[in-house]
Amino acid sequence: MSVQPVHINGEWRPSTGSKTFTRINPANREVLSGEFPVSPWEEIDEVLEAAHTAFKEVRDFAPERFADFLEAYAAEIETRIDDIVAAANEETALPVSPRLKDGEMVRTIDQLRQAAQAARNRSWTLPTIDTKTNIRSMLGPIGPVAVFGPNNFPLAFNSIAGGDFAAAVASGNPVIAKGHSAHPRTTQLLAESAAHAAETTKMPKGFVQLIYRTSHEDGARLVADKRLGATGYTGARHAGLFLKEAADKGGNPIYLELSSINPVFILPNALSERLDDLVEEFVGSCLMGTGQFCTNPGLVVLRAGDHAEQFISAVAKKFEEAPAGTLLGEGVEQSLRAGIVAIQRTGAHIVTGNKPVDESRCCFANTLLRSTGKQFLNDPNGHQEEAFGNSSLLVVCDSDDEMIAVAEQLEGNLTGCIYSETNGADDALYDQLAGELRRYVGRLLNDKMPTGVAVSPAMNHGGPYPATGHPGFTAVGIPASLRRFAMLECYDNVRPHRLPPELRDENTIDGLSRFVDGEWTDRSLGQ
């Protein structure tokens, strides 16, 4: 098998590493052709130096330069959609349509263009001016950003094309992309488009670079290196926390998306009002994409009663009737089984599933577990083990108070949802639950399953630990996502001609609002 090249300092070249890895097609477990290198520290060191050199150059670039690159990159991807989608399909078994070509690809291109717009209008910089003291501040680029992409979104969260990449570039930073081992060919094709766009828009050679894999130790050295500005990571909790410990020791910020079970509370009167609809919504959300969404509803809380039993029976039947989808790889399959076993140790029992169904591909039966509110409260941590995939846990509580007590024991999550009766019969219970959930979730939903994540300026794809490493930031939503890869720059009595354009007396940037003497305004000073 041929070993694929890495992209370092503007060149595609053979890796200097001696170790390689292969990938499989999850739909048939066949090993795909081609090997990909594991980069040694000497190569990573070179990548860091090239990114560091590139940052020295781009610090003085006009924002339009980054916007031009992002727009050129989006256009490059559009010319290679079929090839990129085909590679992603082969490496992940995610369907070409509607998932990859009609969904993820559209979102990937759109968020690159949204990031370009944010780079131009500068709203993400939050310029602030105090005329009395002549102190002025704004957000500016932090330095080279390393991006670790996940396995479940090979396009929209890809390390060299996804949301973290777009945000890092739009805020003026070079990117070191660390590809995911599950879809390296997809990442390679995207990197080829990025490299061509960088060349045509005359970006420095080290502005976008790609390596595929590192050892754990070298990954830790990378995120802690003083030449690095920040890291964006999406993936498993244990690996993310390992990197966070290293980054913290090195004094570097790292933004993590780790795990989330996304609790859904279905209140009693909502269940009696529209039981069949709730069954359909939950099953559709839980099994969508074989449950491999970070916002998959992995925990549903019900109050005991006839309607709860009917809901459970109907969901179990649909789980049994629905075909088991293909998982992203052998590692995901093993992790799903381990997560289910961990939840069972709490006393939860299997309603349906929990068995292999097709050894020829990476898959596992649609699995539904059940526990009681009392069992949950006896072991809240064990009940919140993430079983990433086509699985969910139902917790049946004896009373409203027990439902509230369950909410009080939740870990941090990306989302939390409450379904309530249309005419207000559940409002008193809703108010109590929402007050608790609001503390533990980044995005609170009503009467809507959490799986959709819109690329909207108002979106929060974040939340308290362990959903992420910091509750104050989002991985989705422009311009807010750009602020993760920025530092606050303050200018005290700096001469006017030395100030960045955003902080000068005259506001020359169309549409830019600035916080001047306690008020937001788009006017120039003195007007």
The other form holds:
2 protein chains.
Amino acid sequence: MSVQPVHINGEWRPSTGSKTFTRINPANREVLSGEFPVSPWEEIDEVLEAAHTAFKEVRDFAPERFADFLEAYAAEIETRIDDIVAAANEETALPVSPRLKDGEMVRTIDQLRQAAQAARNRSWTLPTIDTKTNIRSMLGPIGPVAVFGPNNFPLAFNSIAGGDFAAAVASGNPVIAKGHSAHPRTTQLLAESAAHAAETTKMPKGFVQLIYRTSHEDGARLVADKRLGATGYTGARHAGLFLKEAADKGGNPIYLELSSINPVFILPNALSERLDDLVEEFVGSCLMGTGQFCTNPGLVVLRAGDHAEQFISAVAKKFEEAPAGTLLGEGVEQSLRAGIVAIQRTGAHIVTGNKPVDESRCCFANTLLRSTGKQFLNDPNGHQEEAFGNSSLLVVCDSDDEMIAVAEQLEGNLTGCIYSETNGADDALYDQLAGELRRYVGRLLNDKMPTGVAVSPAMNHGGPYPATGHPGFTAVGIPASLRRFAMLECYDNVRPHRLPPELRDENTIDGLSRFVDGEWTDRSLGQ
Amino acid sequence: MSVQPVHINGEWRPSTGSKTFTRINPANREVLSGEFPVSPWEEIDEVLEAAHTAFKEVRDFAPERFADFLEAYAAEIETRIDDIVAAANEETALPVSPRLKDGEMVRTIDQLRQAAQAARNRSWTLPTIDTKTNIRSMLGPIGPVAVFGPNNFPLAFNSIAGGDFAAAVASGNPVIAKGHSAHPRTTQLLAESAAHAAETTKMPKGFVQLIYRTSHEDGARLVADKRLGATGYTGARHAGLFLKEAADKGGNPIYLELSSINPVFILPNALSERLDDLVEEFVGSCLMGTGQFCTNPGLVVLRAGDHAEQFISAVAKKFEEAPAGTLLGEGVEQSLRAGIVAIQRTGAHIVTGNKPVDESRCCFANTLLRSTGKQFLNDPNGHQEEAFGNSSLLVVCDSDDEMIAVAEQLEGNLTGCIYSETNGADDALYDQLAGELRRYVGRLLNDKMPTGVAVSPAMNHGGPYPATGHPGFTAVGIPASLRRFAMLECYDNVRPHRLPPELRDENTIDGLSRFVDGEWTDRSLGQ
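How about the form predicted in complex with a further copy of the same chain, since we already have the form predicted on its own?
All chains and molecules follow, beginning with the one already shown.
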């Protein structure tokens, strides 16, 4: 297999770069056939120019055009599900079924269709009309969006098919997809479907483009470029913060979804009430997908006592019994081991795991660490090192106050959970804890583990820094996720026939609510 | 007059710093009596700690508490209008009437009351409920907000009384006001009213605080601090970008309102249709307030011809006839002169002005510069240097295409205007120009000058970088401006009695619309 082509300005063509990379199958550590190119700056510059040109063209498109493309794309993917899923399985070792085929693929296609619906119904635009001053405003497209997808969802967060892609397109923006280096073939197959759908729905040439890899410096240049509107990035913290610094300097919004340890507080009476269920729920959530979820519960806070000890023993037993799943790759394996070492440096010790189990594939023993509330408070940062994968840290506190003190020291997270006793026996502690936790998490859960991020209009897959770069936005959930890729467009005294349809007196868009003189209404003006 | 006190944690007290500063009356260049302190880091740290503590306390407050405070504050100001206006006049040379007393003061009080109303009606929170998944979300307060007010609106954008202050408080956040160094006495008087209102409405001690000045380094440390939620900054570009870099590194949102030259395109047929009116409108807008508005028209683009020459001559005549207004201070005077020099370096030449007129006060001749479209396109950045004050640059283009090419080279601006002929003779050119201009401006106007920023729900006082730091937000307009100081709070499976009132099944908040299962409705769930 020769070097694979990039997709630039409507064409599949050889990269002009000379560097290439390969990838492995994490299930057997074997190098997969096929090389993929590292795009040099000249090529990225061309991609930017094509996206810029495409943006000028699509600004005049009716929103239905974007919906048509998204729907055609979803239908294209449906004709190639088995091929795409097989590639993803080979590149990530995630099981074909139920994970890839029945879970992620269904979600991916559904997201594209939900985004199409949002493009049509315009609910993301928040049209606002002030009749007294004749000033009108709405959200409109921000410009070409660069999407950097993560490793752990090769379909649903894929740079050319996932949530960021769907959101960016539905809000009217060209996308420059930067595929993840660990699953380029999966991305290439998706891009083929995207390119085909773009052609059949007559989108401009530079509307969807794919490159596989850039140097760090060129990645930074890309996100800072004046021709770019914004960036969506999901992945490791260090690489994300490197891009953030560049984008910030260039004045371009960048939406990051970085690491999160997703603290779970199990209150004392909940533990005594339903210990076995909690063990089951926690182990299931923690080891699912070999722990490789953004919302994996990486920190559990308990109050010391017999029940806590029973919980820990039971979890440890299940961690030992459960097979160690295959990790996404050697990078994840290394960072998991490094994360566990970092947490141990705080004085936390190993309850179980922390050893290799099968050298023939990428994996590591299911690992449980344990520390105390006192130790946590001595070194809050050290205890919040992420060990991404099948690992979790239990922090045992001496008192309710210590649990609250731990909550006060949390960094920003995507989620925070509190389990409390059914009939209110934990409510006093709940109230104090929730007050703290609320400030540091995007999504607060009750009696439920954080994994499983529904594509719901009310979802927040976001949270305070450093979980993301801005606590006001969500990466999942439609229409809210579209608003990341939007600018506020205001029209002051603009002649009626020049207004966008969303802002005209007559409301011709079926079901569209507008904020008119302080009230949401779907009526036309003057009626 | 000794060194004036700072307001920290509920007390007026001497600053612990040893450095002080004074200010002048720009109308006679005399140093005004009274010294104001530069706060050292230890003092700022104390301010942050007090704000952090206050935030914990107010998180449990009903929204009405913030409204009560804002309304009490508005009423307090009303009892001291003459004193406050007199101080502002002395420190800025802006006329008492109509500007300060009848314009800005009325606006300031009205903004506080509009913000109070938004705090009560919760329209800024965008509550979203998905009944299928039982996930609910809304915008909530982001945490203590630092407000850096500008020089040019000592009341309506004052750090402790203006739009950012009102928005931050109405969304439930404590404010750390960093007064502008040119009008500290005005700010102090307002802060006295704020402090008194906070006391009578029983707000916590650290809820509103005032410092007057910091070193650059300490300002950067303040905006990056983990205890801070966000920053609102209005002012010069270089200082704003310095703070932006620090805030970005710290992961704290910062909303900037920086320089903008507010391009005005006058299309050929409009010019021939109503030349006299256009001259009148432009000169009025450009010289109003001695040109010291964020939305002052600093760049006018015309197509060459007799009418363009007549326009230029008529404007020049009026610039010469109009008295040169007093500028806000020596800093503004210097930067205006430097800006004019910078623009001249591009090859632009002076039509009129560019000379001192009265050494006894801060002022400079009304200045008109002229360049060509060709020159602009040779050095677009140089032609977009801001010369803040009573100055403007006219760019005369040889063709419609050149006008469009100029639009393509614009930086991000708050506003962009197009004047076109009444009956549609300019419409073809309008369409092309507007398509370009739309991407670079927050507010697009027709047949209207950009000065005059109504406090309207549909207003956008924002725009693409470098006019601001994020094109999705507005600094003026309620409720939208409140959303800058918000985080997205999601509740997943949270027990009903623990939900905030906005997200409960029963909608008890009068008039509050919620986005329930994809539709805006003010009904309770299940009804």
